Amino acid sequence: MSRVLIIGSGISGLTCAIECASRGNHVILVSPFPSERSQSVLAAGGINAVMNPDGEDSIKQHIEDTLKGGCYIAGEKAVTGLCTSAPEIVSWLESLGTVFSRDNDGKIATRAFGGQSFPRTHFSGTATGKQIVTALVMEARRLEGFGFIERRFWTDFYSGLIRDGVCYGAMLYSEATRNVEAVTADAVVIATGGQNALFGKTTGSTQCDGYVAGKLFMQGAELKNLEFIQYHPTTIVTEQKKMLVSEAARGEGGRLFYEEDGKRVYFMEDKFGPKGNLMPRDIVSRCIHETGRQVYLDVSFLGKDKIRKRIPEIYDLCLKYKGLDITKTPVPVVPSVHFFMGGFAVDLHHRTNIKNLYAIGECASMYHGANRLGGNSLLAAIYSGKTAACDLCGRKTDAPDFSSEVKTENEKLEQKRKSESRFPVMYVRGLLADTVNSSLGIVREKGELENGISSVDYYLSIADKINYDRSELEYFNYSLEGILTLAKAVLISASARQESRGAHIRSDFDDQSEEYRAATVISYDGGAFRTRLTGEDDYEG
């Protein structure tokens, strides 16, 4: 029996925990909040799968659409495994109690999403993530009742227990005890999502701040494709965040337009034909950016009954946050940071270059290449969780004594609590968000990227001088350096890729280059950042 430590309890973490526990292993599932508060519940549109391969659609076409959408830098072996397993994954979710919407024949309903040759996105209204999380939580609780899963909430990752390129567990921080403790394991799985907090307001949860990736990067873990950041083309702006208007609205027939001389210009249809509104997200976002105008999304012509039945959450969202009745009025939308194709560099089994350390879900870079297709994120979260579990189960590792390291880190925290300076931590994080947004927009260029790197270097120079803020969780105080280091890695990766591909658009390198038809891997060694190119399927750490 292996002892498995999983950091993150969203859909990928829950899936991995269930799969490991079902094989008789002991799982410790760690997160600051319950799964019901994870970003996974925000996943709206659906999950892709070809459930009827004898029809017009095929698994082969799903593979090709995924590779094409990712601009052919995702690994073909990885994508083939993902798409081939999709029907079985949807059936598994149903068996756990996930409730999918049905068509008139009683089959799981499908809708069209961007970049798809055929409609293959299965959904639960526009709350698919909530449905899946609910089903997985119930199964995890069942296994917890048998003693196979131990859930530890209100607990944060502090650092990896790593020696000589081997991970033996993690240091965890408890806000209750205000101390760090060592938790050893035969394998550690990172399932912490993307890097939303780098940008401040996004469509995602600020719980996903990239700290774990940044800290483990500093400890030797390699990262990959950080420059590929997906802007979702349709969001509404609120005081707190950018609220996602799901691609489901366009999948049901919604049309994008801007106004000129009192007339509507359906610019996506003018440029790409009748299916223009369902081009891949990077293309739609870039086209909106190029209009230089306020763009609107119209679904009113669908009729109130269809809107309330097929996309009720979008109706409620727009009414609550913008006071707009989408059965009568178009919605003003803007592109916003939504998904991170980059993350930990992993092989086909989701192993990182650190032995016994795995990464799954959005924090792992594997299936999406330069741009993710809508409906593939939930699929990848579940598939990666299962894939890692299959590989790590059965591992046994004798951990050395880490008591001296734990003592040192607790002493550092105590010293930090006494610090005084004019640099409050949340002020620096706000500066970082301003810097990242100005440097890593939909379109980037050399000067802005270099300015961003210079600014982050300055923030790093004061990171150990920040004012300890007792009004904030201590996590915010100790996590700053890791987040800043990750931000610098993202900027360096974007600067290193001197081409435009997918979600990475350079105004100074407007075309794709065969030289860069590969993944960008970045490593960290004593403060030095190094990048190299490699094939996705070829990565071995």
Ligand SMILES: Cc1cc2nc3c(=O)[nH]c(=O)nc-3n(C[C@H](O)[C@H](O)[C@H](O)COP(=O)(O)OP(=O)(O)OC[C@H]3O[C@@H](n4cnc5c(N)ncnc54)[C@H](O)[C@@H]3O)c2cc1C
The other form holds:
Amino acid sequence: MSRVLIIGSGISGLTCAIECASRGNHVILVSPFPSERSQSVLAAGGINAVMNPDGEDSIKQHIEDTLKGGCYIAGEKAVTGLCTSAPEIVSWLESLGTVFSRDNDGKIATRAFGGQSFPRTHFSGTATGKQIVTALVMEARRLEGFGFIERRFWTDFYSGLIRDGVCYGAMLYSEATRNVEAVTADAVVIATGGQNALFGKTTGSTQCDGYVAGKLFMQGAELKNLEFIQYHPTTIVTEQKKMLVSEAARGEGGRLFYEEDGKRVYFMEDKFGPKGNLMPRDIVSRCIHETGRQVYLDVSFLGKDKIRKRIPEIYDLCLKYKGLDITKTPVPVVPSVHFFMGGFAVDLHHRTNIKNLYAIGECASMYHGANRLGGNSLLAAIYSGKTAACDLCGRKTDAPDFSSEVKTENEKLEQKRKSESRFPVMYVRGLLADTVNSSLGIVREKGELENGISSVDYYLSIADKINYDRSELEYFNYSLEGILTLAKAVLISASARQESRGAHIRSDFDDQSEEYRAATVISYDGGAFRTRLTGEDDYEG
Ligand SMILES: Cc1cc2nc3c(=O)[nH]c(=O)nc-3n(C[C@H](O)[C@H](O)[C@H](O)COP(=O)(O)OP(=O)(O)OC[C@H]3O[C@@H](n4cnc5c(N)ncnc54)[C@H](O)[C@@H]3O)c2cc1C
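Having looked at the form predicted on its own, could you now put up the form predicted in complex with the ligand?
Zooming out: every chain and molecule, the one shown earlier first.
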């Protein structure tokens, strides 16, 4: 029996916990909030799988669409594993109680998503994430009842317990005791989602702040493809966040247009034909950006019944946040940061370059290459959780004593509590968001990236002076340096890729280049950032 520490309790963390526990291992599942508050519950449109390979669609086509959508830098072996397992994964979710929408003939329903040759996205209205999380939480609680899973909420990751390239567990920070403790394990799995908080407002959750990736990067873990940041083409901006108008709206037939001289211009259809509105997200966002105008999404012609039945949450969202009835009126949309193709560099088993340390879900970079297809990330979150569990079960490691390190960190925190800060930590996070938004927009350019790197260098240089802000949770204070370091790694990766591919568009390098048909790996060596290129399937953890 192995003792497994999983950091993050969204869909990938829950799946890994269930798989490990079902095999008789002991799992400690850690997150600051319960799974029901994870970003996974926001997932709207659905999960991809070819459930009926004898029909027009095939698993081979799902693989080809995924590789093409990712601009041919995702690994073929990895993507083949993902797409081949998809039907089994959807059946597994159903067996746990996920309720998928069904057609009139009772078959599991499908809808079209961007970049697909055939409709293969399965959904629960536009609340697929909620349905999946609910089913996984019920299963995790059952296994918790049997003593295989221990869930710890209100607990944050602090740092890895790493010696000589081996991970023995993690230091965790409890918001209740305001103390750091060492939790040792035979394997540690990171499942902490994307890097949304770097950008301030996105479609996702600010719980996903990239701190764990940044901190472990500083402790020796390599990261990959950080420059590929997906802008979702259709979001509405509110005071608090960017709200996603799911691709389901276009999957059901929704059309994008702008107005010129009082007439509608259906620019995506003009450029790409009838399937234009459902081009992959990188292409749609770039086209919207190039119009330089306010773009609208129209679904009104679908009729009230279809809208209320197939995309009810989108109807509610637009009414609630924009006061717009989409059965009658088009909704103004803008592209916003939505998903991170980059993250921990992992091999086909989801091992990182640090022994016994795994990464899964959105925080791991795999499967999506330069651009993710809608419906593939829920699939990847589940597939990666299962893959890591298969590999790590049975591991045994004797952990050295970390008590003196823990004592030092608790003393450091105590020391910082006494110091006054000249700069509130959230003010610096705001400055960081302004910096990354202006340097890492839909279209990037050398000068802006260099300015971004200089600004982050400055924030890092004053990080000591902004160590403690009493008005915020202590987590926000201690996480700042890791978050800033991650931001610098993203900017350096974007600077290093001198081509335009997928979600990384450079105005100074307009074309794709054969030289860069590979993944960017970045490592941190005593403060120096080093990048190199590698084939995704060839990465060795
Ligand atoms: C609005 C929206 C709609 C989407 N719709 C779809 C869709 O229809 N189909 C699809 O395939 N994909 C969709 N996605 C993407 C998909 O939902 C995510 O990629 C996926 O759910 C990520 O799951 P995860 O388990 O990797 O991470 P998350 O669900 O983000 O979970 C991360 C976990 O890590 C924890 N955590 C974070 N930091 C720390 C820390 N410091 N210490 C401890 N724990 C920490 C969090 O609390 C959380 O429990 C959507 C995304 C968004 C934002």
